[in-house]
Amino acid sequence: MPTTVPSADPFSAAPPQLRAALARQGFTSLTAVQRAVLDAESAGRDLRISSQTGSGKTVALGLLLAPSLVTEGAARTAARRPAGPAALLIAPTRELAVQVGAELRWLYADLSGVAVAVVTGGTDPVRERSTLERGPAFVVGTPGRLLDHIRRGALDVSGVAHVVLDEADQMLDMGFREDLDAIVDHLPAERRAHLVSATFPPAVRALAGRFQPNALHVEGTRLGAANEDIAHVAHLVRPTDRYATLVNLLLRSLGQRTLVFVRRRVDATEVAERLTEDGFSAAAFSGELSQVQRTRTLHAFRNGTLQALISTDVAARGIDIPGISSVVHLDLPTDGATYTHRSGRTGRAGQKGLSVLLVPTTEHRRVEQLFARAPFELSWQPPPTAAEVRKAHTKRTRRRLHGLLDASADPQREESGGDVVEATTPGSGDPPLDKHREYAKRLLEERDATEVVAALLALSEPPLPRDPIAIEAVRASGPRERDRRPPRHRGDDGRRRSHQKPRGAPRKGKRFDKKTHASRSQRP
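Could you give me the structure of that single chain in the form predicted alone?
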């Protein structure tokens, strides 16, 4: 069982050299997975770490490897010469590798001699070789680029004491098994190996058995347990109403980050262009973008310039952007594991999140089968109507009004109901209402107070990017009606034939496995 961190010193279990960095980053305590890897039973063992997405696994790895790197850093400082890395972390995507590298850099900022380098596909290999020549103690990279540097002699892995496979399930899904095997073949036999995965389907368990035959399984959260910070909602819609429902969802959550999933690159582009034409700040995110474009798009989404990011599954793997309020599955996930990774982009680090499935009527039964064994409750709700969208917009405006009034009464108060309200007018040190007070008194002397306030409320409500779309509610059919098969019919040759599923119809889905929160093939 994980040790309990004393409230008087929330970082007492962490290496002393990292406590100041944790405090600077705003940590007030360690998460469950971070405490678990620091448990006394974990010392000196290969770890197989499972925990929900957004639970702090990267920092947990940093805490785990710190003692070894402290010693390594001191040796490198004394030797004053470059050396190969002491730790190697393999990530499935460029974005995840960059994010992991950034997390480790602030965590190790106070460790002398411990530099972190990131090498990924899509970046300049010559510049990366120059970085590797300076002898970073920790190298993070994607499988293909790491293997390329190893084979070319630019990356010496003979001194690696720790190797980490991050998001192992995703790496197998993306076809990196051969690259992983080749990298491991170059590593020294005497080294510790750690594996991190949000789900543990059979393929991952088989890889773990070869990679670390005698590992300690560490659970930050119980394997298969649902993230209680995520609400799971399904809207049953006509196939032709999927885009309209997406529009209404974005209007209802205006000003909040939304990640929208589609299956194909072309769909990401088309949906993003259509949303842009409708007045939304949206962009596509897929594998066809260059690294510079991907970085720029993610930065715009992170800083709030973009409200909606339309992404394929592969491109979104490893995205770790705080404050994604909702995930919308415009195209349905193929199985439970895909849904787990998609929905895990929201509800991170203790924040509340929403995962919304747009279920065409033709897919209703398959979705019910897919989620029959899910470790959470899927709430079926009607899609947001145009009236509900307008009502939500009015409430949002009124919350801002109350926040403004509160800020005027108490200039130190800058937040109300989740909406940030500036305490001062830009460029002025006076509260925002001061310059209007004299005119307000005149208005109230000359006009009816109720009419004045009503007119100002109407003016204060900003226009929506576009009008919400009227969506006709779809009533779910009962079990008997859904199970009814189309009548048998006679073909052109006069023979009786049973109804044939049209070409391109969806196959039977995969169900959630309660034990792994992954998926398994549905039994007939």
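Positions refer to the first chain, counted from 1. We call the rigid core whatever largest set of C-alpha positions still superposes within 1.5 Å between the two forms. Predicted model, so just to flag it, every value in this text is computed and none were measured. First, how it differs from the form predicted together with the DNA.
- After superposition on the rigid core, displacement of the C-alpha of Lys441 between these two forms amounts to 2 Å or more.
- Here Leu172 counts as shifted, since its C-alpha moves by at least 2 Å between these two forms after the core is aligned.
- Relative to the superposed core, Thr450 undergoes a C-alpha shift of no less than 2 Å between these two forms.
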Contents of the next structure:
Amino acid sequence: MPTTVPSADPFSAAPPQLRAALARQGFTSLTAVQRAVLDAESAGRDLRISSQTGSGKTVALGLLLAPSLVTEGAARTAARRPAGPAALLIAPTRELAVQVGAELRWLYADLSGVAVAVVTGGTDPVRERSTLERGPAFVVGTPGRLLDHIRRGALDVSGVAHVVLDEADQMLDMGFREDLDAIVDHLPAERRAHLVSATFPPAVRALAGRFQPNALHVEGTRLGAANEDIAHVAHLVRPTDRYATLVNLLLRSLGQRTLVFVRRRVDATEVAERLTEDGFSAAAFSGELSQVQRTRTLHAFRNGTLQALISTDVAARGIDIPGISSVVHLDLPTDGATYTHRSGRTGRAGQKGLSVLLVPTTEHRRVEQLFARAPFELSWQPPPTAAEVRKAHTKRTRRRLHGLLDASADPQREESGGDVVEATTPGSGDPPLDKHREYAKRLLEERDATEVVAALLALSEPPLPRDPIAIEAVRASGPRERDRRPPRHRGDDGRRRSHQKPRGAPRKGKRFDKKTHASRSQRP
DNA sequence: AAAAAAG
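Since the one above is the form predicted alone, can you give the form predicted together with the DNA too?
Below is the whole assembly, all chains and molecules, this chain first.
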């Protein structure tokens, strides 16, 4: 959230035509990365923008490009050149492209003649084609479809003045390499190229040189700075208890949105199906789904119809869904960067968030290595027990009761809560307690007050979708029984002298690297 | 090593 700065015009650094849009969107000041991008030094340079997720990088970019979009657009209209876009933004997933496009649209709402088009796979190419024919100044898209339009002549990128790679570290990764090169081959040589990413590990920086021989590095929030709103918790569980732990976690946070990450598409589908059978409101999200399904599912998660979304890493980056109270890593992330991106889906816009790692005992050591240099504290805790889950449920019911009582005492007061999934709060209409008041008086005359309240509490506690599951706690550093090797020799005190060989050497480039993330000792 | 991205 932008912090308020007492100033005549908090947006004085922004292009004048965009200030009204910023105010309409509820901005009260520019974020660090936005101010940094608008700094005079940035003029005319290729930028390498690194900043924490959710820090307003897209808007920063929009602010940067707006003036030249207006100028280029006008120049090309005057010259009667074919109306290809002046700016191109390439994103690694379809949903991200859509989201970025939407953000640029509200930002450019007052810029007449500057339209934003989004082109992605999974949608009707003919409709996109006709959108492109209208000559949008800014085109946002995913690599495959962009290239498709370019090759078919539907998209003329010869007039592109700015090309932007969003989530640049991933875009420069192997999988996107070919398409990206092919697109860039069509761009004019004199274009400016901007890379946007949370992190720029050495491997990415090496590749980045091909796009930006002489880039200016712009840092919004300090590289690797931790989001203080996110708590990081690890539960050590037996591999067979992972699903049970997930069930307990979901029961504990019933009524709140949880994003669950798994490794493979098939896992997403299977876990979602199993959760649904267990009475949860859950769905899978992965590249296995049709685009229609993907959009529909994400919408259902956004509007609160779904409590849990079980996703592959397709949703790990950039996706902004308000109100995700926790992220669960059912499968461990492959590396530090993936962990950071996944976790960044919670704790957004100043809200508190929880990131929970389910660590199979077999992976204990690897996880400790992975997080040894993380810029935050990973808190190892026993998984939630069945008793804790039930207690949380009772507490939740009592909180709703207090909400009702407070609302009844003071109707002006906003209902507290934050429960987004279940219809836990009565709809606005008649004051909810009115029709019960007469009977309540009679009941209290006839019965013992404590008994009446206790009975009502019992009645008001909704049934859980399913019973919480007993999970056996695992000792934090104990090797599994079958991993234990016979002691080689014992000392006089009978204790083992030799320890087993560390399993698995640290993997190169997989950890929270000093180059990509600040280490803990560098924390302010 | 998997996922994503073009049908």
